[in-house]
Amino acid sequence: MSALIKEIKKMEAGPQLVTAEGWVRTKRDSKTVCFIELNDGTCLKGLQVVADKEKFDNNLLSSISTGASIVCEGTLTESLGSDQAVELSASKITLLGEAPESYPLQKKRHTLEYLREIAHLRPRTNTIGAVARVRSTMAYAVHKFFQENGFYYVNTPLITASDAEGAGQMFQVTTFDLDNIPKTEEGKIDYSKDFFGKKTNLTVSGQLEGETYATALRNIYTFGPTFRAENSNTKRHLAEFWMIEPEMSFCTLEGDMEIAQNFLQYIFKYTLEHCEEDMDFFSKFVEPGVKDTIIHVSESPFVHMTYTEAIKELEKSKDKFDYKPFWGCDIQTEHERFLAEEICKSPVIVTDYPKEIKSFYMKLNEDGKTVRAMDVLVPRLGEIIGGSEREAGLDLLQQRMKELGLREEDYWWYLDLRRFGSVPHSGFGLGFERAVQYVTGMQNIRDVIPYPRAVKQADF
């Protein structure tokens, strides 16, 4: 296997023979020399290949165009240009695959909207290629953090008969012939005849199943796809996205917040260290100053405040908001950003939310009005992590489910965790695409996942 272009660019000039493989980004000609920028996707800026026209067949050089795949052999020489230390003086070029003029990625600036229409080719662009490298690095950092801190990786099911959020916005899974759906005598759909014998859906979260393993292995994390049938055609929503959800036994809200902060800062620092070239690109061309924002978040202590304290601060500036804050409201993105950017000027963790706006499994505080929930808010985005201490008491959990109209028979196995050796336990969720979007400064979440799934969009 030949060296990667990112490795070749770090080599010193010398007489040793070097082989570089990749796709042509640009080609320009002078009277005697052909200059080719060759990129294999391992770095932002490619390797400059210099071909002396006297040494190569003119038909070969004419066949090489933007998008073509080639193999170049030659020696590295010191580059006269300021953008690279070395360049490849080619002695042999092999054309592997031509790219005609119909190749959609010619040498010009393409809009991100256009690139979504050719999602199978867009990774070859600077922007989406950089996103892909950052996404890969962040995914590795996620596993690295948890593995280094005693967590076990658990794969939770994608098909489920329960709704972790109680939201009901789920994609149904069925093998029924939709033109001939079996019905009961009462005229209702007879799910007993479906593949699983009951109504099933694609999961919105692996949290509940994750808790079962946390109460056996102590600390676990999930990292996999989740699905929401939410009819939201915005820059912030996807129908299919990846979630990171750790669950920790013998852990209260205080421990949950500590782990969330350490985790977020770890993956940010790791990405800054291992994707320096790409982060500089994003900070210069995509979101000015995004690199400085990520550095700030990765190095700053997180401020803590309760929901009640946050509302009091927001009410002082209520005239600045489209949605007026009040105690009991669900804090909006404009409020979250104001708290992080204007009031705290740093990441902030808001805790103890009203129970009415949070999920059934969150532990009730002694005041009977709030739950031990927490949201991590960061500048420029707002909420990036949501979590809580889970309700460990069987009676209290059953009472909460009854209040929300949830059927105990649908969660019998979840309630068993409170019947048999219940312990304080906590966890949180981080939407991976939201985190990648934040780090890169990309404005549309559909540009940070290889193949976005959204309303009326399931191509490729």
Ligand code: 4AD
Contents of the next structure:
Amino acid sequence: MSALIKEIKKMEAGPQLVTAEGWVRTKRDSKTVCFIELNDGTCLKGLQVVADKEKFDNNLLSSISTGASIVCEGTLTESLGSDQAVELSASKITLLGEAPESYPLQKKRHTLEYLREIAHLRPRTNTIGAVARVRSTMAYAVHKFFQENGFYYVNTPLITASDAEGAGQMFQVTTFDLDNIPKTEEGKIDYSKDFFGKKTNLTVSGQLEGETYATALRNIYTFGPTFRAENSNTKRHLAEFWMIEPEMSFCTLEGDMEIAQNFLQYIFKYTLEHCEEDMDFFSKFVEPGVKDTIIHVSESPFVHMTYTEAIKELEKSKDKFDYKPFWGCDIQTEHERFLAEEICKSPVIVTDYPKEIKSFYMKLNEDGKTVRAMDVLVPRLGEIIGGSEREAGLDLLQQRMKELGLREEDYWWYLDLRRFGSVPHSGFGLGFERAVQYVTGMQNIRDVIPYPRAVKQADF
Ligand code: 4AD
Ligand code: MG
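Output the structure of the form predicted together with the ligand; the preceding block shows the form predicted on its own.
Full assembly next; the chain just shown is listed first.
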């Protein structure tokens, strides 16, 4: 393997031979030379290769078209007039794989909708290539932040028998022949005959199992796929998405919020530092000014407000909403965005939601009506983080589960954490794709994951 193009571009001009490998983005001819923009995906802007027509076989040069893979050997010379320091003066070019005219990524602007149909080729475009690099960098920053702050990485199961959110939005996992499902004598489905001997589903969150490790190792985080059979065809929902879920023992909601802010700001800063070229690209062509926004957000404290305060603010502008806000209502995306975009003009952490609209495991406040929940809302997207302090009291948790019709025997191990050495503990979940969307300014969540799974969409 030769040097990466991102490294070659930083080398100095000189007589030593350099080899560059990649895919042709564009080819331009002048009378005497042929200019090839060669990209290997390691950076946004490729390397300019200059081939003197006299030195190369005409057939070779004419078969080098957009999308073809080639190896170029030559020397680096100072580039005149273009926006790069060096270019490769080719002495030898080898064509590895040609790309005929049917190559779908000919040089012209393609819509993101069209690119989704050729998701196997779209990482070769500027936009999706930049998203892929930023996504990888952010994933690394996630691990770096937690590893450097005393958190252990825990892998929670993807197949589970419990519903972590108690919201019933699960994909069932079964090996039953659906045309011939075993039934009990009473005519019910006989899950004892299914693969796991019980009804199972893909996980909606690793939180409950995460809590079991946090109450043993103190601070843990998960980072893995989660699945939700939500029938929402929106720009911010996927059926399969990646979630990061830290869980901290001896930590109340205040600590939870502090960690959430520090964590987000850390990954934003890390990405700004390590993806400068890509961030400039997003800021110029995808979401004007997104880089400055991320710089600003990574330095300023987030606004805090309770749900009750948020509803008061929203009620003042109720004419602006399709769904009229009132105390007790579930905050809609339009409300979340209004709070972050218009009222706070910054990320905002909303706390203390009514218990009815939140999950069963959240700690009840003394008012008996609200829970120690927190959501981080950001402009453009609304919620990117959902978290809470957990109910640590056995009685209160049992009572809450009863009210919601959750069966204790399904959660016996979860309740054991409250029976044996219960401690105050808290955590949150960051939707990784939403974070990538926020940083890159990409409008649709389906463009920040390689192969999106959503309602009626499971191609590739
Ligand atoms: O708010 P949620 O449902 O919280 C939980 O799952 C908790 N167990 C987290 C915890 O406390 N450990 O989901 C957390 C985040 C949301 O804020 C959102 O960013 C993202 O996950 N998310 C989705 N992202 C893409 N597509 C979907 N369908 C999503 N549903 C949630
Ligand atoms: Mg939520």
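Worth saying up front: this structure is predicted, and the values here are computed from it rather than measured. By rigid core we mean the largest C-alpha set that fits within 1.5 Å across both forms. Positions refer to the first chain, counted from 1.
Superposed on the core, the two forms differ at K320: its CA moves 2 Å or more between the two forms. If you fit the rigid core between the two forms, you'll see the Cα of R380 move by 2 angstroms or more.
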